[in-house]
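To begin, one chain is listed below as structure tokens, in the form predicted alone.
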Amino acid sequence: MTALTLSTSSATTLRADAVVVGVAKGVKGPVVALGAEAMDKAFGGKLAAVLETLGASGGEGEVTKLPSASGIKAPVVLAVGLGDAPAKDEDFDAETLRRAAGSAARALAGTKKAAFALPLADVESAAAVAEGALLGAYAFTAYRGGEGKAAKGGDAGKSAPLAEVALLGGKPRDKAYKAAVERAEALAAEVNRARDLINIPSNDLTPKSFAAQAQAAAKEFGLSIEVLDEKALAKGGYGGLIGVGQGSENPPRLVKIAYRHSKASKTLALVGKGITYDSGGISLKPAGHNETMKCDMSGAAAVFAAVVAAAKLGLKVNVTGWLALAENMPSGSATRPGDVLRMYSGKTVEVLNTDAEGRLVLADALTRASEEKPDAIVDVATLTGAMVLALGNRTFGIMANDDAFRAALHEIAQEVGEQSWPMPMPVELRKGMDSPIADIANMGERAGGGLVAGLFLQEFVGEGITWAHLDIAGPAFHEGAPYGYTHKGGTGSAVRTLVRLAERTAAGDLG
């Protein structure tokens, strides 16, 4: 991963390949942001005017490169837009800095070292710039060049990521700054772990190989792990996992990976949907909807990464991750529409649509997680297209059986820069899942389909346990042009929210 250091050096004297400065939209044109005073002086106080001549406006995410002025060691200046300049005595918010740093890091792909002279008002802004730069400096190159190496030359997407970031204005001897950078490094590494898993094609990432990656990480970070294979799942009565996975040559797995702290008083259970490929099963997806279905394990990737992050950060909270892994394929052995599955909870489910499979594997995992009586359960899943229609491609929905917990998760997501929105759970939609032959059907009314899915999952949460459901179907996989620190492909959506939830739980901020 990209190396990151705090530096007290001047932006003009530090030896680097490029210096990153911030530029904002002012009333009369672009203005150079704080942190770049020495650079502006080297340009005779006219850096903003030069940038305006080159077409820069200071708009958010805008990137402008120009040759350095005399007296600057780095040969290139990269100005990144911060959007509207804040009011007097106010600072740029963390997400603005995070995205700006990410945009700069992406633009500097193929560069060895860059000095970031963005405005660092405090520890929080330093953490945001560090996090954004590390997330922006990402590339998935495992399948390039025949040997898993980044291609030489070509566009930025095929270049090696920025190798080193020097964060100017930070305080290398200050414990708070050092801790903020270390947290950013741990967090970015785990978001990138999730991204890598999501980007691996399904012929290489199967339930078995996903479980193997979890086992390797457990060994490396001292986590406990248990893997139930198809025989153990059948013996244990995990009808949801078996039913979804029985049409594939790659059988399902249920992985329990747990971090424990000797002084922890609270336990979080995180449950992730891990469909390593979703064809829709017998209810086959239409043409044009299959190409990105390797990403249907994004929830499990987020949960896995969050557990490892908690261990790296040494959080004083117990965190258990449940990865419900299966491949949903059509074959002679696949579950058919109209079949009835007996779940791990003992409830029976009439399968009306085999493409509503995520809720079936999650149901088994939720029941199993509930048996351990955690203080709270959060499940994460690319669950419904309906949620994408409701909230778009960048925002995930939050449902919960506790209004305060739902509000806290929304607040946490906003705090870490992940777009979310609290969603209702209308009780009248439950009736649509009534089945004439089973306890419940896996489908209900078409209208409000994302909410119906949440109501289905709630049926499998243990009594008295606080629970929330994050439907990340929109933001989990980005198909458009890169922006900020977000690249094309897997995004690692929800990792930062889950880690911050664990931190706040450890600090006793959630009751």
Ligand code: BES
Given for the second form:
Amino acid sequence: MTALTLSTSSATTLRADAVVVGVAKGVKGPVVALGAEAMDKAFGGKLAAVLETLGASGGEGEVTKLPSASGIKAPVVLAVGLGDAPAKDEDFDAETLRRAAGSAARALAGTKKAAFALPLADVESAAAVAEGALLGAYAFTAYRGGEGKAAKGGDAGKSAPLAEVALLGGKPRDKAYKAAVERAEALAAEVNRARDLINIPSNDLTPKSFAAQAQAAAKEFGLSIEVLDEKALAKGGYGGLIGVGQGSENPPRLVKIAYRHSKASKTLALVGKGITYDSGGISLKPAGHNETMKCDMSGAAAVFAAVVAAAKLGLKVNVTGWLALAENMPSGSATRPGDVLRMYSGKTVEVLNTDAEGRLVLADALTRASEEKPDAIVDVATLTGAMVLALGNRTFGIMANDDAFRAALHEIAQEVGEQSWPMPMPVELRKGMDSPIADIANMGERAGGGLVAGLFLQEFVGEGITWAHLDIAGPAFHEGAPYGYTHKGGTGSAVRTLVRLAERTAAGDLG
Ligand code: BES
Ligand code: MN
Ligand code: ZN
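Instead of the form predicted alone shown above, give the structure for the form predicted together with this ligand, please.
Once more the chain from above appears, this time first in line as the rest of the complex follows.
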């Protein structure tokens, strides 16, 4: 990963390939943000005027590169837009800085070292810039190379992420700043781990290879791990995981990966949907709906990454991750619409649509997680297209069996810069899942499809356990133009929310 250091050097004298400065949208044109005073001075106090002449406005995410003035060691200046200047006595909020740092880092792909001279009002803003820079300096290059790498156009040749970041304006000897940078590094590395897993195509990321990656990480970070293979799952009665996975040549797995702290008083269970490819099964998805379905394991990736992050940060809380891994494929051995599965909980489910598979694998994992009586369960899943229609591509939905917990998660997501919205669980939607032959069907009314899925999951959560469900179908995989620290492909959605939830739980802030 990109190396990041806090530096006391001046932006003008530091040896780097580029210096990043902030530019905000003022009433009368662009204004240079705090942190770039020495840079502006080297431009004879005319940096804002130069930027305006170059067409810069200071709008969010805008990037302007210019050759630097004499007296500045770095050859290039990169001005990144911060949007509207904050009101007097107020600072840029964390997400604005995170995105600006991300845009700058993306624009500097192919560059070796950059100094970031953005406005750092406090530790929080330093942490945000560090996170944004490290998340922006990401590239998924595992499948590039050989002939294509340097040849032709595209971004193949310049895809190496920015290698070194010097963060200016912080306090390198201050404990809080050091801790903030360490946290940002651990967090970004884990978000990037989730992104990598999501970006690996399904021919290489199977339930088995995903489980192997979890095993390797468990070894590296001292986590306990248990992997149930298809035989153990069949023997254990995991009808949901078996039913979804049985059509594929790549059999299912249930992974339990756990971080323990000797002084922890609370245990958090995280459950992730890990469909390594969702073809829809016999209820096959049409072309146009299956090209990105390697992303259907994004929930499991987020859970896995969050458990590792908790370990790296040494949080005083126990965190157990459950990865429900299966590939949903049509074949002669696949579950048919109309089949009835006997789930791990003992409940029976009539599978009306084999494309509503996420809730089936999650149901088994939720029941299993509940047996250990955790203080709370949060599941994360790319569960429904309905949630995408409701909330768009950047916002995940939060459902819960506890209003306060749902509100807490919404607040936490907001705090870490992830867009979310609380969704209801209207009881009247339950009857749409009544089945003439089984305890429940895996599909209900079309209207409110995301909420119906939440109601289905709730039936498999143990009595009296606080539970929330994050439907990340929209934000998990980014298909549009890159922006801020968000690249095309896997985003690592929900990792930061889960980690902050673990931190809050460790601090005793929650129930
Ligand atoms: N994995 C999909 C949901 C999805 C859609 C994720 C778009 C990411 C982007 C899920 O398994 C699915 O197919 N859901 C169905 C459920 C329906 C059959 C009840 C859906 O949303 O259409
Ligand atoms: Mn599906
Ligand atoms: Zn799916």
